[in-house]
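One chain comes next, on its own, written out as structure tokens in the form predicted alone.
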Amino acid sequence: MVNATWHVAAIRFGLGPRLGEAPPADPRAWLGAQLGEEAPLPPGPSAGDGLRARAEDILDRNRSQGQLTGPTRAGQIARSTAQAWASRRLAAAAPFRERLVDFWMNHLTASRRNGQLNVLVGAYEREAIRPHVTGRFADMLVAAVLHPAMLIYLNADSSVGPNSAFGQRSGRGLNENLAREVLELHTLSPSGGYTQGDVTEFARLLTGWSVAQRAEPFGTIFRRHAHDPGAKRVLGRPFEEGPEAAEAALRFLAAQPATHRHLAVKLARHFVADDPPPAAIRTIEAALRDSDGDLGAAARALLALEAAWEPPLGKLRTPGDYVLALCRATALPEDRPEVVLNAMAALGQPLWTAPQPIGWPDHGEAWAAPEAIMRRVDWAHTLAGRLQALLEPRAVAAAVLGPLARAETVTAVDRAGSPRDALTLVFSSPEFMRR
């Protein structure tokens, strides 16, 4: 499609064009440049800060017999990190990088459905995911699995080696949740050939890793007295006892061919098509294999795929994608993050709250129910009513869809009875619903 490269770049790989944004001279080079070193983020609360704040809130509540009023320290951290997420994406100068952050956050889900994670998920993104989105997958996996958010989310903090000193005294035993999800969701996938025996051995290997939640050092710790003694064997490879075994095993799993293929399928499904072409999967898989799991190399291979550019608008936007695209299309100021967060919740995808460890679904049928689409239209109509005095519908359509706008959409916008209706037609059009 003539002159559509910028819009495909911004929609397929970014967060949608921002009204008033000047298109780059070379959209593909613009995307590639976002895979370089990231500018430092403003300071934000660490996982330790969040755990300390929650411990102090609990202490204050106990001292006052549960009569605390006003915002808690932990609540303030939870709100501020969510607002920072939305503000950063409203004004993102490197939206492809933000999309990659969100993709890997979903792949390595740690969900706020577990209420203990409210103060931790923002730090999890900052500390475990964001630093590695163009680095080695093995480094990301180690950082994610041993982060307090993941250890708590998948109950590894309460897993005890049955043959450990503490296990023998207490009678407590293994929790296999983290081991199973790392093998099934994060690395090999069910096609990778692991067995229940591998899950159990890996769970034994991970015992001892826990979280100090009530006192210093407020973060990930290794409790040797809860670690199951003796050697373990995962996928036929032996690992000795001790804290070093966890990182060694995670790096071993990250390097498996089945892991590279699993990651390639997920990247291709997210950026190319719900049912991605086998050739696209093979290309990304080869990039991961040949670079020792370099996610930057995988992202560059993705950008080079013609299947990722043609045809455009092949995937239905998730509610979060849709909300961000619409808010950027109306140039919503970055100091209005609550608009984004409230809309995501209303449309069924509240931030960092995936219902299961597998994360939010990444195929259109999960989001295409008529009622869900009508909720999008209703929300778009409401927002258009607030902004109609500030926006010219044809200019918005040209800026955010350009040559991707269908002739039927342009005609309908021109014939609309009011600016509000015209804007709603833009944002309810099939082409705006997709990326």
Given for the second form:
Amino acid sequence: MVNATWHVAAIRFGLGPRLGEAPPADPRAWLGAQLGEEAPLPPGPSAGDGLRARAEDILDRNRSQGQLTGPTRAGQIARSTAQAWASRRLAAAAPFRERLVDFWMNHLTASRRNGQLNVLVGAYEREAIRPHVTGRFADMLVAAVLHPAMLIYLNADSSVGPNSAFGQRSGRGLNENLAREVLELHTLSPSGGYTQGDVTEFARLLTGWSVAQRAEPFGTIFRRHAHDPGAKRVLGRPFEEGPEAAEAALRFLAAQPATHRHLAVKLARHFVADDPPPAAIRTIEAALRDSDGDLGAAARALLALEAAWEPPLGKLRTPGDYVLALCRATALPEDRPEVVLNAMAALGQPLWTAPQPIGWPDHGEAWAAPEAIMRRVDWAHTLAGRLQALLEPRAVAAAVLGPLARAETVTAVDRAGSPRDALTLVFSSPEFMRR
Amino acid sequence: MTETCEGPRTTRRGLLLGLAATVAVGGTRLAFARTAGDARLVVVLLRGALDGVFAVQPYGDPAHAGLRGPLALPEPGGAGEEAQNPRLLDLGGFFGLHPALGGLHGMYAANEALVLHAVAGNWRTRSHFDAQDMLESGASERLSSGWLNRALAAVPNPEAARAGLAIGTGVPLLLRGPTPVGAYAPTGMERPSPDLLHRVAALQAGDPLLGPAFAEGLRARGFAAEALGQRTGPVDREQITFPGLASTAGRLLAAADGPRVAAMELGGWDTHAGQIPRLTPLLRILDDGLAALKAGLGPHWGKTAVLVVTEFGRTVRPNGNFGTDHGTGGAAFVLGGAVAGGRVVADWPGLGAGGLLDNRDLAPTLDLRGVAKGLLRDHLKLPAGAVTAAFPGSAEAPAVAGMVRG
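Please give the corresponding structure for the form predicted in complex with its partner chain, as opposed to the form predicted alone shown earlier.
After this comes the whole thing, all chains and molecules, with the earlier chain placed first.
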């Protein structure tokens, strides 16, 4: 039995081996080092840049009386941030860290299904998620929930305290969307046992937090005149009136045992199995509890789980995973991000566009629809047609599957009628479809 | 105001109800010989929670206008048409259909559509995701299979295709389960040769998830190419819209040896803000899709029932942003040539004092499981055991009778 540690490390924890990449001497240490190293933020437009660009586009359009054509500033930001996402993953030196970024982006989904988020989601990743993937969950939660992207996505920016000065004058009131999803999706989960009363109180508590979209400071602001007066009570805990209550309540929710449990289930599902073994969940849960919600500690606990290392790898790659893995397996240059982004859309998982706030599903059945699997093969075949002159199929199979390749796959590749067909077979094999 | 309107309303309702009865009795549709295995059932899932009180407005409820504010549209039948703010389409004197649902209203007038109101599943969660799971599972918890899939076990398989068909790239939980189902979605990519596809199928064969999926995909594509009479190649954008998919679904269902049951999805109903401008185009898309489905089915429309459902309703009072938050009771639709329509089915709980659930939601008085069970029993003519397998532990929600003709 050849040692599969490198391939498991690269496929399960990373984004798949990149053709030509030299395996590290100690793959486990390589993964661990990605959690500890200083990770400077990549450059990119801030949320303020995005909001300002959109405001300027609107001014331009009004000045030109609708005559303006050509790319807008907002469109350029939307395109450049998505391309930067793909380029970064094509050549990532720390792919485990990138996978964690994407995992937490999905946990705290802010989706471009809402078009206003086009200029914000890249900044959301950079400002709210990426800095905290090996830090404290509470810090990530506060940064995410109070980020302009999330406030707009789940309508908190326009929720008004019914008894606030503005609410009384305008007759406007609560929008409980963000409050409910924080409790249900981001922290406790329904098993956490909150009530409709908790949702309403939490929504009152969050009122006032909004986004200056058309004027300085082009970002998150607290509008005291829209904040619902008086104390609030969430899960029995009282919170004072005022802007500080939001962060206090989010930190309180982040520390709940039900939250640790919910995060542990999702992490174990992503890194171990669709139906993770209870022992794996307990291990991650304990790591979160004992570290005061340290996501780096949780990630290290994942690496130490033997259940996460046992081939054959049983998780079905999502379309995004599949596309990235295939593009890395064929050494697609990092200046071709549009190949990745177009394929993700064609295979049913366009970047940052989850249909609902719960994010993309993380279990195989959701992605194993007949037509969806057929499309992966169509796309692999299309790409293989373009790349066949550059690639030696057997070398590709050895590099990207190594000892994980089954004998029948190797035989099928050997017997294929053309390099194109051989590559299609590598990328259509169950072992390549899984991670 | 209420009192002066009472008379004409009663008259209008009586008139429409009378009309419905006449056509239903005299209708030639009774002559259709419907054997088990010939009936078509389509389930349309509206994900995100359609505001039932917006789509089907109880304008006759004295509390309606006051509670709903700007979401209450002008009542039907008043003087003058306002292009900016069109009137509700009357459903018999108490309820009015949103004006974007003109096609559905036409089906209602032709006694081909039932409007169900104050309906909900057996869940009382306001979580989209739990509610969708239970809506599709047909149980009080998420199961690994959907009720429509379990029901399919009792539907004879046609020659060429599977009895069940998912429209779109994914298969919703509703149709997942032990019974194999087909899937259809147009694509614009190159396709490998049949020989290569069979080699891929052989590689996939041993995989418990991918093996069956790939084999099913090959089968579905073969059937679709046959039934639609077209080379499978690049497609127009037109075909991937909801009405485009609905039209294709209708044509596939019309094939003599084609599927009998299909599921479609349409999302975007989670209108927490600015509900009127967001829902109006979406309702129009739904309406266009239902019309396209009917057109695609052609004469087979007469053997078809379509069930349109959502996971829950929304708050009766608008929230702070001219939207609505997650609620409970809502509306559903059953339509098709096989449907004994032209009626609103509602045990109306009232919106007035004490009528609302938790003083916020429309109180449900009809269990969606009973609606689905009625269609399985009376339309697909499934045996009692199959209906129970589809909806285990649902004795408290008896099958609703009388929704289909004959």
